[in-house]
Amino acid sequence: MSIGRDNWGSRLAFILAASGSAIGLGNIWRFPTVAARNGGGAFVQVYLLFVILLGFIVMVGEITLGRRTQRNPVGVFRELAPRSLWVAVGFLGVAAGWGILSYYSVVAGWTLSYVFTTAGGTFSSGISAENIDLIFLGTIASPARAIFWHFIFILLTVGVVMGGVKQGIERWSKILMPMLFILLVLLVVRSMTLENASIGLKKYLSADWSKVTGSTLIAALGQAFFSLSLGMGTMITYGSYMHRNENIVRSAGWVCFSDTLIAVLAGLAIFPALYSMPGVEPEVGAKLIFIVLPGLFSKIPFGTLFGTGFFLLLSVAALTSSISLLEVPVAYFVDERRWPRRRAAVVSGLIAFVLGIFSALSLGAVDGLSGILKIGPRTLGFLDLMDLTFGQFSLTLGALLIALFIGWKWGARALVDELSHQESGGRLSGFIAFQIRYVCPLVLIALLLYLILNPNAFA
Ligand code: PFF
């Protein structure tokens, strides 16, 4: 099955591509938003704990499954548990790939359109908070604009994925990821030196444990899996292009570290800016970066340049993630159905595009799509529902099933064996096997049960 399969050019290439998948809108758009909604500091600490205890472990597990079988998520289960129901976990991953990509590309489309809005000097000094708000509304509530930018983004994604692993995914990740990092650091410096920056900083860093409830835990967990691209087989797929002699534990460690670093930095860029802007409600939700950051750009020297660079790189970070979302169904069609890569990419992209139209229209353009479900204080539109279903629930369930599969079906022993191929002998492999067999399933089952009993916790 592995004959003729593409491989990463080096260990660094894998780390950059996998970090490219992990680092995206999840870090810069979703992490600060979810953190703000859940009270800041305490959420951030719970999040870090989940990354180390669960995320890192599931990531090692996923990469190992992929490298071992050199196959896509459906193929993995067909090979390791033939003629069993486990294959459904693979199909759940393929569905999640489409589901997440469909709305991810809508938000990425807004980002792309903001590159042009910002470059045109719209957010130069003197613009009022109300006008910034109006510009954002104009972007998301106009059906033609929302669908147009969503389409362009899917087109870019399909274009890169058609190029394949080395020429497409690897080449782009290597240039773009380091650039994003440098720009973000510059933004953090500027944001932290704003007037009143310490108010936001305090909110972000000091933990108010009285605010931590079951829903904080659920939000932190869902965010960790989303941000690390876990629970739907993305890391299985990327692991399947890895050479046998590479150190999985170390590579996974790097990916988790860089992803978390970028999320924490994004919070440092956004929280001080958020609380230093008069008149903006701290919990501005999904539109956070499209309102708060332009406010920041309008106040700093070279703001237009900074802002354009920021939205450009955020679009790029989103692109290196969206290609990994598309790669899951594409790898399935290529491996299991023997489709040419081009056809697989175009058809999969088209499915995500059509599905995404509903999300694109759910932010004001079409009333019926904007307020579908009311949970607690929040009214969820189509895009929010997709995020909840695929971005949170399906990834958490997928991660649980993958941990159960490795720990109890394939076997922790097989995991340890596979990890010990690598040069350092997989020093942590005993610990990882224990975690994946006992700790991950127990924590995930407990949280999913909590969720079933308290559906409100999801919002
Ligand atoms: N990790 C990406 C982000 O943080 O933006 C989103 C994502 C990519 C989620 C790939 C899941 C996935 F499989």
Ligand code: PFF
Given for the second form:
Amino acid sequence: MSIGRDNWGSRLAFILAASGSAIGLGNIWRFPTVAARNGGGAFVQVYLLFVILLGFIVMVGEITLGRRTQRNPVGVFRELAPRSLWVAVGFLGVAAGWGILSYYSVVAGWTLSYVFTTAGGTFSSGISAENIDLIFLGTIASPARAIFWHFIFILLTVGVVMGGVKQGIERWSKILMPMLFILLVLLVVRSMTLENASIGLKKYLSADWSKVTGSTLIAALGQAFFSLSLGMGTMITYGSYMHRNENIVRSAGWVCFSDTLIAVLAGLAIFPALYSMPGVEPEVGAKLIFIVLPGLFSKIPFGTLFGTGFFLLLSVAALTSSISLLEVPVAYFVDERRWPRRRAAVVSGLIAFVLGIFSALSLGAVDGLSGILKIGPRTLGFLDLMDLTFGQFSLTLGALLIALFIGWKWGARALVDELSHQESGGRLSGFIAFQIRYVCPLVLIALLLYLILNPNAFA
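For comparison with the form predicted in complex with this ligand, produce the structure of the form predicted alone.
So it's only the chain below, everything else dropped.
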């Protein structure tokens, strides 16, 4: 254990912080639409099954590694597998944290800018669809605006992480997570009162098993792993700040529950609103958030207030995730290089900001960054390439290697022994060990192969 290392003040603090890491933009702008396109309630049930049988298992494993060693991802493998190549898995986690944060903060900056754009009445009654498109294009294609909001979001993230575990991450998690939940519930209530809301609810929640195919299963599996922040070292890092007497299994269960609850609630907020207007169809990602929904806000009663709250919700969700992403490299510098936390946070944030400039300029501001790689019908810009590399392949590979390490190198027996401390695992310990030794690696290999063969699967 590192001397003088900070710890969470309570189990609730860990649950809020780890839930904040898992809950991000993907829960709100991707999960509801993917669910609706893949059988609605049927997709949700399949997703829940994967979260319980696979995502939860890997999360328990990652948290256990962190608590056992009280170290960052690199330090974990240096301690448990000294002088071996396994340390590369730790460095992969640190690199993934930097890589994802660099482009994630660009997109998060858009959401932050839209809080002010919407609050100012830009999407007021009568605005045309063409003008809504132009506003979004002006946000992403203007070099000055794209870099400015990217910088502001990185600055907010660095400011929180500089405060440390208790005074920074824990304090702000206790503010931001309840705020996120309250905002989302208010949006759900408002959405439910819209005309034709029941049509959207039926589209979202009705279980249509005829739409469940092999690609649906892969989509649910990918969403489960990507949504829970697995494979990038965040849960290892957050687990390293846990006290030895905390119950890992119960805490991981609450994190999975919170992440899934927010994703489902996001659908209850978005779909009644979508189907309150005739002729509107759901889209995935940026088009849904920045073009389709602002069009709706301009047509519904109190749309400015509804829209401002929605983009504030997105910004809060993005910030809770970006904090955990930055904490991974910061923990590495603090633990392994003995840097002061402030220095580690500033340097790590600066690296993410500089790298993110290329993503900020790749959506129209600089032509050379807009079309780097062509895969099938899709042309990838720098931001898309970063997402493919770090947001998909790196996370899947990282989760696979962590599962293999725990199951076969460190050993399932060691996992059970650690979970047995303070009766953390109880009767589930044996099941968790079996899953992480045999089932999780096989499923993650299948997911990795699918991604290689279908790189546009989660676009």
